[in-house]
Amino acid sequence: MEKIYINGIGNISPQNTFDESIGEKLVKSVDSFFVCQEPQYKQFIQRKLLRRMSRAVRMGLAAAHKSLKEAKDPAIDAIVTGTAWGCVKDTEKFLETIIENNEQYLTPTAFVQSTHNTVAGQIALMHHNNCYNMSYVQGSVSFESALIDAILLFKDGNTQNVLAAGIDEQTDQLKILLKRLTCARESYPMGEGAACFVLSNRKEEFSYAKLAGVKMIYRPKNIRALENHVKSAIDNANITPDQVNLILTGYAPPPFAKSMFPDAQLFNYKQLCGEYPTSTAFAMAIGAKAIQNDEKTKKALGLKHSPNNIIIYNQAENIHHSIIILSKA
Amino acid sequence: MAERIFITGIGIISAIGKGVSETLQSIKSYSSGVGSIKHLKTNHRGEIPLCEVQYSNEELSRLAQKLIKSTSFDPSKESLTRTSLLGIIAAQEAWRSAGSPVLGNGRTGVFSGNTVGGMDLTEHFYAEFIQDKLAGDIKTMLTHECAKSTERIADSLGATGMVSTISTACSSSANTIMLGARMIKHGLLDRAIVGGVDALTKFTVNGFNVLQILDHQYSQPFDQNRRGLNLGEGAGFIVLETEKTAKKENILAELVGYANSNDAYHQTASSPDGTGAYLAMKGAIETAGIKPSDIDYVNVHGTGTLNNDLSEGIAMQRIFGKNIPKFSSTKAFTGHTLGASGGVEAVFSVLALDKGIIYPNLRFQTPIEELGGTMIPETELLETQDLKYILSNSFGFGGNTSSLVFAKNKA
């Protein structure tokens, strides 16, 4: 595995994670949903552009801006994003006008901003970046797909810094749909967020953590198969199971936790951000800060010591499983 | 590339036919897929021509069912979008033409490019939903995401390696080909089934219509008097394999170059100097380790819009100077199949190398003046061509530009 460092983070989430590492007072969900605490966008985006932008695009651009600033504005060689739901608001807007106006009197703005690559395209546009630009849309492993692409870019060579982001927005209509699908429940709230990272092959004094591995697993046959994938990922990351101090996961503990990592602490990160397809980007942001020994994050996660190695585990409907491994820089 | 990437299978479905042989037949008879709307339920019937796949969803479901042999996946028991059905049909053909390899060992990935996912069903659900928030079959929404068609394709094949979907507008499936090649090159997969799919929807037809880039007649790519594009639908998949697993008798061509860049000029329009297109072509030729003069044919993006063809033409002049290789846009046959176009045109590129043919750019009459009046695409089907390298371009909204270089099989 290449040495890849997280050198900048911009994290917009339901918690106060943009201006601080995480707010002292943790926010709870309301009516089965978490909603992002958004920054004042005027400081990053021109007012006239801002007006037309959906929340997904605003959040993505602001998170990118923050992560670049933290990494001291390095030249970026690639932009890779993951989003499962895409630009929901603009998609709804255009769809509704088609239906209500019977395919007449339409305007193109919502349509052109509805494509899933809008955030990555707008980041490129705003930063005049002609480099490699990709948008992944693979449900709960959209962000992991983007990370795997970033790892490939470092393997390809000629890449020093990659901007990687995971973005998903909620809308009022989507909330209704998610409730009807019984995805969103009081005991299982849904959320949203935009987290952006500067990944680099250079270790800096301000590096948060090392991205030590990413693995996507499609329809594992059984728990044994899943365990084998997890084992090969930690082998690849050059760590042993007993060196894993923390597993960031969802509501159900990972089926391999007790057998493989009996000593690791478990934390349900979704109680902070809710369930959404790219929630692992939020987990990677708080995980990296915990590794860097940030006191507020450690407190929020109930940690006494800063962990050396973290596994982020996520799965959706037993179709996609994923793990992300973070280590001390 | 350290590891050679071979193409061992191809599969296609579009307005000009189901499968490689029907497609070739249509090309040889100069038969375009554009025509008046038969399947899509839209008020633009009779006013806007489209390139529709000539089967209803029920017919597609039966066709898919016949093709699936290696898994228990049963299209008649699933709620499948038109997107999923088209994707399954093309991917199944690609897999079969690669010699029906067994895919269950986790070393075969499936990557598909797609722009609007299951919108073909969603837009019907939504019409009921906005009247009454409790109306409509809510399960429709479970088929909406772009990723769902990719999962159905992987399940129909029984592939268990990495499964992912790329959505970079009209360059989506060119990017899946690039991803597959890089995964194989770095030893993370032995094989990848890559390409893309998009079905026609009211959403896209109205979107492109309101942008005023739809031709209300039959499109004329790279023509001075071009009026816009004809939208199409379909799917194109190719099978990429490492040198170790590719069986000699199945090798059709080699993927030798690829590049992805961003125009970073405007959300929808291409830059006047074709920056993104230029960088993509230049990068792909460089990765291939060849010179621009080695390219024998360019399958251009060539949508037929004022903006694209001019910008792409300028970028080609920047790359090739006065010695522009033979080129043509096959979108005059298939229409612009959006997220599928890179996959559909990869199939065309591989076929061209394998059969030694160059495709006619249908309906071309007058060269574009701003390009000096010298950029004239091929207008006849050329056969018995000695082609070594083909460049294929795919550009999209959001500034996404990608190019691929395919080489004749020398193995």
Contents of the next structure:
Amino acid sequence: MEKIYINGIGNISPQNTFDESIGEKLVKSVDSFFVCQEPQYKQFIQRKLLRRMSRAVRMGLAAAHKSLKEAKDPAIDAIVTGTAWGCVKDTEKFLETIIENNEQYLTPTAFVQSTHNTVAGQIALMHHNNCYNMSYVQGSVSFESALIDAILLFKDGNTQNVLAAGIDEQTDQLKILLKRLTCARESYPMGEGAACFVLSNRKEEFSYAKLAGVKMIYRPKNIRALENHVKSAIDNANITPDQVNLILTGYAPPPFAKSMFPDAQLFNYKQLCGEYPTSTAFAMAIGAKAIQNDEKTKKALGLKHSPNNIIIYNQAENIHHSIIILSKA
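Given the form predicted together with its partner chain above, I would also like to look at the protein as it appears in the form predicted alone.
Left out here are the partners and the other molecules; the chain alone remains.
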């Protein structure tokens, strides 16, 4: 595993994580949904451009701007993003236009803006970046796929800084569908968010944490097989189970937690952001700030001390499992 450091974070979420580490008062879901607290976009984007941008693009651009600013605006060698839902609002507009115009007189603009790589493309355009640009649409492991791509770019030896992001938005129409499918419930609220990270092979005095490992697991046969994958991940990160202080998990605690990490504290991060495909990007943002000893984040996570090693674990219907490991820089 290459030494990769998180040097900048931009996190737009249902909590007040953009201007602050996390708000004093934690926001709760309303009617089974979490909604992002968005910044004043005119600080980062020209007003004439804002009118044509969808909400997902705005969130992505603002989060990217914040992360680059925190990292002291380094030269970016690649942009990798993960999104499962993409620009949902623009997709809805495109489909509605097809129906209204009886499949005639369609402009290509609506289609172009509805594609999943729109956010990554707009980030590149705004920052005049014509380097490697890739978007991953892999369901619940979209963000992890982007991180693995970033790791491979660092392994090639020609990359110093990568902008990695996980972005998914909700719309009124999507909320209706999620309720009809019983995906959104009071005990299982859905959410949204946009988190961007500047990853670098250079440690700085302002580095948040080290990205120590990423692993995706597909349909493990049993708990023993899952435990073997987890052990492999922590071995590659050069840490031992007793060095893991915190496990950030979803609504269901991981089955390997008690047997492998009896001393580690568990925290359900989705009670702060809700369920959405790239929620692990939110978990990575708050995890990195906890490692950096941010007091507000530690209080929100119920921590007394700054953790040295964090495991972020997520699963989707026992099909896709993912592990992200963060360590002190």
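Numbering follows the first chain given and starts at 1. In this text, the rigid core denotes the largest set of C-alpha atoms whose superposition between the two forms falls within 1.5 Å. Shifts are known only where both forms have a C-alpha. Note that this is a predicted model, so its numbers are computed, not measured.
104-110 is the only run of at least 3 consecutive shared residues whose C-alphas each shift by 2 Å or more between the two forms once the core is superposed.
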